Amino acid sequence: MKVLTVGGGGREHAAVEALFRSGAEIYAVMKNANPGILARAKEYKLISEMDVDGICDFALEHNIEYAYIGPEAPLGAGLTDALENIGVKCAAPTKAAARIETSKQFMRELVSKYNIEGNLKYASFENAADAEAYLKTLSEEIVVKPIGLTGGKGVKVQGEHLHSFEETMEYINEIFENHVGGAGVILEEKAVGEEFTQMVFVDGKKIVPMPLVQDHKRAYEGDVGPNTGGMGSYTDANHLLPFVNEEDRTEALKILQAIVDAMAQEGCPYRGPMYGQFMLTAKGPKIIEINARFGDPEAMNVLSILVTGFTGLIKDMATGKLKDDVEFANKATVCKYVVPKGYGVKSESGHKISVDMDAIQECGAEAYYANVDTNADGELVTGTSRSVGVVGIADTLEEAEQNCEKALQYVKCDAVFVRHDIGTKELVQRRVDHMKQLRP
């Protein structure tokens, strides 16, 4: 089956080695050479994501039956909407589809039309001067965000990154006259808890769950320092986390089914991956953002241990034909991304680095190439963004924890750094630690 494959980041490495390992003939668009996507695409183009033009191409040249869209921005671009009008079927949200991540507005605003469980109380403008007098009437502390795309770094609390109601202003200020996000600021309720992600493959209609995930946003061990696309995450071998129970799970399920069937009911059924971000709070899952895409760096942890072919469930996906026996293997795994120096404010770029992806395998771990290229020289160099994520896989947290460790060192660069706490025992325990004394 030939797969058509857009993106060039760890996510989508890790996307194409699934699908490799289940047989797919892999042809790739992406703006960096991403060498393990690289070798393993029968053909590739190495273009701008929100190409859609160039995209639709490369894939009519080749004949392309399905594809696989990895980042959330060509998704806002209507590239699935282009691709499937030239017959193209994609796993991937349509543009309208997508608006789940594209505009935290009309999530919102979903959540609450169809009394979706989770919703947290919000408000969102369109100009300072109205934020600012909302912001006035409130005694509680809130979060601040972007209504459109960021990248993942467009978030800022209250209390941990705004300190003051000046500060909070001097942010919905630089907001709207940097356009970030470009349309507006939504204010929300600040939820108290622990984070989970809970990815599933959605059909239009059928949702079928993947391991649980805990991802790490702040840059720095001890959870400190700015929001960044994410660290580092892990999963544990029964598909849980340490601090999230079944039902726990149970109930963000049900509020991402619900989300697929208000979006059927809309008119704008969804299909591909998706992600849920919820707090765990005292008061259960809250959610925190719906993606359109997988989670990157969660995307590593649950694709290295799907058994499933992954090229089946693209077609499964893109068809509406999903099936409930998708099985990953019980084990755990600890991704930890290797990140040029600066990253989260402002990254070094253009250094050498080098990964053995051999001795990274005899660790117990498997490494995926993000945000890397080949210089004029071929050699190969860091980018702005996360360069390496290195995942460790056992049978339990604390040894996955180990062998990734351990297959660090096989990444070689003089100019990046690792948040080294991921994963580890003592990090684990201070989240169930905080749940217990949410939840006693």
Ligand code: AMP
Second form
Amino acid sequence: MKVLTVGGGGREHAAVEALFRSGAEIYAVMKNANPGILARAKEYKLISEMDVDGICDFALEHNIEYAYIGPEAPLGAGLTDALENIGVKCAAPTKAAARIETSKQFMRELVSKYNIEGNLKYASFENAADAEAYLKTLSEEIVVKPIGLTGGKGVKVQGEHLHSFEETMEYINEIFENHVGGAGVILEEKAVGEEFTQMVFVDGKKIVPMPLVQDHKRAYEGDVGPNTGGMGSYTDANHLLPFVNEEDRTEALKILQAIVDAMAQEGCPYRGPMYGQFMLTAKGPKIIEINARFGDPEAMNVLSILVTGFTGLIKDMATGKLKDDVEFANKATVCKYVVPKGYGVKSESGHKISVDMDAIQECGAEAYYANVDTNADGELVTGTSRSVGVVGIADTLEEAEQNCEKALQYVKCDAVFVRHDIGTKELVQRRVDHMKQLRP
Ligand code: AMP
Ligand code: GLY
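Since we've got the form predicted alone here, give me the form predicted in complex with adenosine monophosphate (AMP) too.
So here's everything in the complex, that chain up top.
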């Protein structure tokens, strides 16, 4: 089966590996020359992932049947719609369905209209003066979000990033002045608890769950610093998390199924992987965001242990024929992203980086190339975004974390950093203790 893959990050490299293992013939488009994807692709083209016409030409030229689209921006630009118009079946949402991610206002309104559980109090604004008037009426802490896409970096939380009314207004003004996200501001109730990610495969109607994952958005160890696209993530061997029980998970899945049902009813049925970000609070899981794709790094955790053929899943999602028997190995995984110095604030780029894949696999780990590229001298160099994701895999979380650490020694670069605390016993225990305190 010929599959077009769009994107050149760690998530896409993991998807390409899963497609390759299950027999797909891969045709890749991406903006950077990701060496992991290049090694598996029958043909490839280095172009902008936003170049809808260019990607359609490539698909026509190679007679592509199915497509997997990694990042959100091309979904928002209507790439799925354009590919489907030329007969390529997509395991990805149309522009209308991708609004679940591209407009935080659309998501909150949909959840509210269909009385779906897990919503947070919110209000959206088209100008700073209205936002200021509303802010003055509030006593509880809130979260400020640009309504549109910001690559996971636009959210600021009162009490963590914003410490006064003035600081909050300063950020709101900045969003409007600089058109951050391009579509206004949403102010949300601040949910207190522990975050988890529930991703599901969706075929327009049905959802099939993946293992739960916990991502780490803050740039620095100890969960401090600016929000990033995600510094690393882990899954447990039983596919739950040490602080999330079966009941919480059932609740999260009920919410995602209700969203999928609501989208079908609204005339924009959802197909493709869907990502639910939840805050587990004293009152159960609350929706933080819904994304129209796999999470990155979360995709690297789950695709590394996917037993069912991913190629078949792409076909089933695209054609509305998902089956229940999707299998993941009962292994724990810990992923840590090697990122360029300054990432989260102002990244340095263009530094030489090397990855010894064989040595990494000998440690019980996998590595996925992300935002790296080849320079004029043919050397692999870092870009401004995350460089390489390293995933330790083992029977327990503890061993998976150790495997990941051993493997990290085989990624060499002198201008990168890693959050070594991800997946460690201490950090995981802190989550468990926090949840116990909130929910004795
Ligand atoms: P997002 O890009 O929407 O995932 O937000 C980035 C991060 O901000 C999340 O992972 C949370 O840690 C935090 N966050 C977003 N929305 C809320 C909320 N309503 N309450 C508490 N924290 C939030
Ligand atoms: N890791 C968070 C995201 O992909 O949005």
